[in-house]
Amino acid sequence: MTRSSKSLSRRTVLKSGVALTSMLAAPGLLRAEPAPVKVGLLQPISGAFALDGDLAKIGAEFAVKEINDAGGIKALGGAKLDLVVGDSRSNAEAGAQATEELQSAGVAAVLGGFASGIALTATQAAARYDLPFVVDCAVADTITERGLKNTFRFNPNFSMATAVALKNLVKLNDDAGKPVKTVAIVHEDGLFGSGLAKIMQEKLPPLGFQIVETIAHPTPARDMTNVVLRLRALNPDLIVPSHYFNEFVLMARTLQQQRVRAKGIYAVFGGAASSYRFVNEFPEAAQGVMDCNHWGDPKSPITAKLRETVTAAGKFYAYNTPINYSLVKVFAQAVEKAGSADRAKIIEALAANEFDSGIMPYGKTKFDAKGQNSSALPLNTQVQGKDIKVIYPAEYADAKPVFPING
């Protein structure tokens, strides 16, 4: 027993020695590739918001490639990011289902969500697994008001965005000699549009604006004739719309066809007002339209590269691309700071640290106790000629506002 044992021990040592020699002869074997970090991207790849989901995916893929080409996650030995895309199919129920699928795929976190209704159900589904979820564009305040420790929001919420939008609207009107006195609000009747309309109804009158009417419409909407006929009868100085791409385009085109010309269209999170598809396909309807929306820093060279990438793919650039590019960058920093792809450690890292904000104009991203990025900032844009220009705030502006646009 003892001899056998000694003999076996010797053979084992010899075997180990041979193996070690082989490994030293092939040093690459000693440096096994670290396991990739799977990151989920939840976007509407199909359905009514598919255009937004596609542009978001391009931005996220661009960031993943940049990070991987630069050596991956340093804290994990150069682990590469592996983007796993979930399709919310543009509705809240499917968003929760897709989150369950991303959970099954073993992602370390989920990014995205896009619309408020989808983000609400998806973050709730992720919370059951303590799966970190960082929202990209959804704006309903309630998303970060439910005490979910897994949920963070990169972009500004309703309240933050409307505060900025109203401050800039007052400046715009004052600088032009106060041409706007009456306002009509037009909004989609879901969580997004209704929430914004409610805030506008409360905040505009104390600032000296008379609201002549608030008009709601369903999403999707197939016809805006009745809405525009009502606007014609009301004849407001300013139209403040909040709806998604298709409805925004439909309303703007109908306004043009019916020759309804307000002194300005001032959107808040206008679905088409910050989209080059709208500008290119309907340039006359788009001229002069202003928006307060998610928008990348126009002075960043990365913004130009992203726009070139989108255009080279035969598509039209919009806000979804820069915000999802930046979101992946924030996630990668969180993994670096966590030193782990463990979900709990990533949540701790997101909650405790501040991050570079990619090309979004947020300065340093820092999530507050509820998970809201306290430095998130929308930019005011305006369609001028064939371009979309930033008009506020001054440090990001690349053009001066044109206002009023009629009369």
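Numbering follows the first chain given and starts at 1. Note that this is a predicted model, so its numbers are computed, not measured. Between two forms, the rigid core is the largest collection of C-alphas that superpose within 1.5 Å. First, how it differs from the form predicted together with the partner chain.
- Once the rigid core is overlaid between these two forms, residue 195 counts among the residues whose Cα shifts by 2 Å or more.
- For residue 294, the Cα coordinates differ by under 2 angstroms between these two forms after the core has been superposed.
- A displacement of 2 angstroms or greater separates the C-alpha positions of residue 245 between these two forms, with the rigid core held in common.
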Second form
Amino acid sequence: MTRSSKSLSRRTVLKSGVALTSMLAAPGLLRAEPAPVKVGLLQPISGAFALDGDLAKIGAEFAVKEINDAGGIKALGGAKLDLVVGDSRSNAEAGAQATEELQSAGVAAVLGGFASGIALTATQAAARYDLPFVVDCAVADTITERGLKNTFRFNPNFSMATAVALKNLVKLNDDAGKPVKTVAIVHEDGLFGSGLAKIMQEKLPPLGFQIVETIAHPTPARDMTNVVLRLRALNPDLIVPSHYFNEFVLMARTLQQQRVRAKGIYAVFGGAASSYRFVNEFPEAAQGVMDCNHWGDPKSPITAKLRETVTAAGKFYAYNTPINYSLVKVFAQAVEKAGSADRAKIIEALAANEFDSGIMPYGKTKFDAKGQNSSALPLNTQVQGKDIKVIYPAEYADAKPVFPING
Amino acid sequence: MYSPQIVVEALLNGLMLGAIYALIALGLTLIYGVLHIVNFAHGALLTVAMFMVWLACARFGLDPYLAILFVAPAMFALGYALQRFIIGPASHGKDNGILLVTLGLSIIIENALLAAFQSDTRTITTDYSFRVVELGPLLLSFPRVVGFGVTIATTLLLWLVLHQTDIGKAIRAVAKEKLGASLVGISVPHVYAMTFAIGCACLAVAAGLLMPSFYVSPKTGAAFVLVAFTIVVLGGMGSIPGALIGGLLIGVVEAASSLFLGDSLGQIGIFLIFIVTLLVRPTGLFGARA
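Got the form predicted alone; any chance of the form predicted together with the partner chain too?
Next comes the full complex, this chain leading.
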């Protein structure tokens, strides 16, 4: 028979009694712990973008834990960060609502936003309360063009990203001996795809590329065969697609089926080359596909850790995790510099200082007069084997581009 | 301009995709023809069937075409139960009540799927997903060719059921004269539920045919249901040959217009042919004359 605690000794009872009384009698000790700093994370936890929200949350939680384990916010006597998650339910209206909820929960700032439509309404809602808002991935230029004092964007905007994408495309082509002369643009016909197509149509011809066709398609698309048949007839050297995941899957699979083999597929904000899910499920169709997108520094050891955390949870790693991890880091630095969790002081600190960019390849983050991080940079990725490699710029690259992919 | 080979391929592809549209529209038109319900939950039920097929493949390693044999009875049972225990009683016999119930049902189903599967996109890869049938110089997608054949067979089967079996005759009797049918002893609620069930079983077949080359996420059904509604009206509401011919026609028109006008603008073709047909024949291609 094992010894049980059926009879508590008098000494034990006394000891615990004393301990309990002293705890109750000394609330001053508890008061010494500084109040935690509440930080809001606005992400689509449900709805069409739920997967993105989930991955973003993993990144933010990881950073909060890291900061708290290292002693919290030093300027506030070791105050811990307390992450409050708001669900934008993948739509703009609910995004504004969730921001209101975060406001009533008493957060010091809101981080995230994810999609442009959601970030636009959410930052506007936060502006009413002078609540600092740092955007994670939304690219619409207008987000920082409205003169909102509370709004900052950590990631590159649309114009910055396309400029980088075009510059790297020229380099890629030049380095390979200019195999690409003709380009076909395939895009979804919403704000994102048509905006991108318009920029490409303007900028590609002066760079020496001939655009043979611009093909728009609706989202959701039921079928991509006709798009692919047109591509087969035109036989362009390069395909530049910009659409969402499902349409990319459909197109890539149909390209494979119809035996259309361009010399390259070069996507901007989309495509298989920033989705491990696609690489895992359709390794053949994904081979060699390039993308220019938000992407964490592959050389940082924290990137590897985050990736492990995500895959251990049975999920596919994507850029949402490193970018939200880094966002929390920037916020913590801003609070340190402000020396206060006061909103106005945080806004002031965000506007006036430089920050380490976590594991994003941004060098020093510095928000310009409009609140845009002027050093934000997308990376060029390519699916090589079963992995996604960074091919440009050189300082972050962990592989050389394979180009052209089909002779 | 495009080579004849590309044009022919696009048109054949449209015809085969149209067959699957037709199959989806078939259930919708049958339910309308008998129950006079515009079933707003049709898209959501298609998504349910697609998830069932996906589960059968992912969990039990079943081929998607074989999975139809299991998913069709399951969808049949689900359809029967939905009509018998939810849609029928909850609508209190009023038309606008039924509209609201099916609309509400679609919202509930979509959100339940979202809760269960998240917004994740799921696909099935079989060794024939990318296979092509080479017809001379033409490359035709193997899953589409199978889809075309199975749709024609399913339509024939449905026609036989409606004309040769007792339940088929009862369904047609209720569709024509509800009161008369009930007076001769036909249980109208049972016939209604059977019709709804058959409509759902058609969706199971469509789901099995789509999955080898398509994806499923909680909102996938919406991509097909609008075109299915168009086909039902185009073919003549309640008409089975109308749904089949209408579906094939829409598929071909969509393919031709999207090849020549672009995919975005190509959708206009569907609505143009729809409007023109209704101007010439307001009851649809095979609709009963008023």
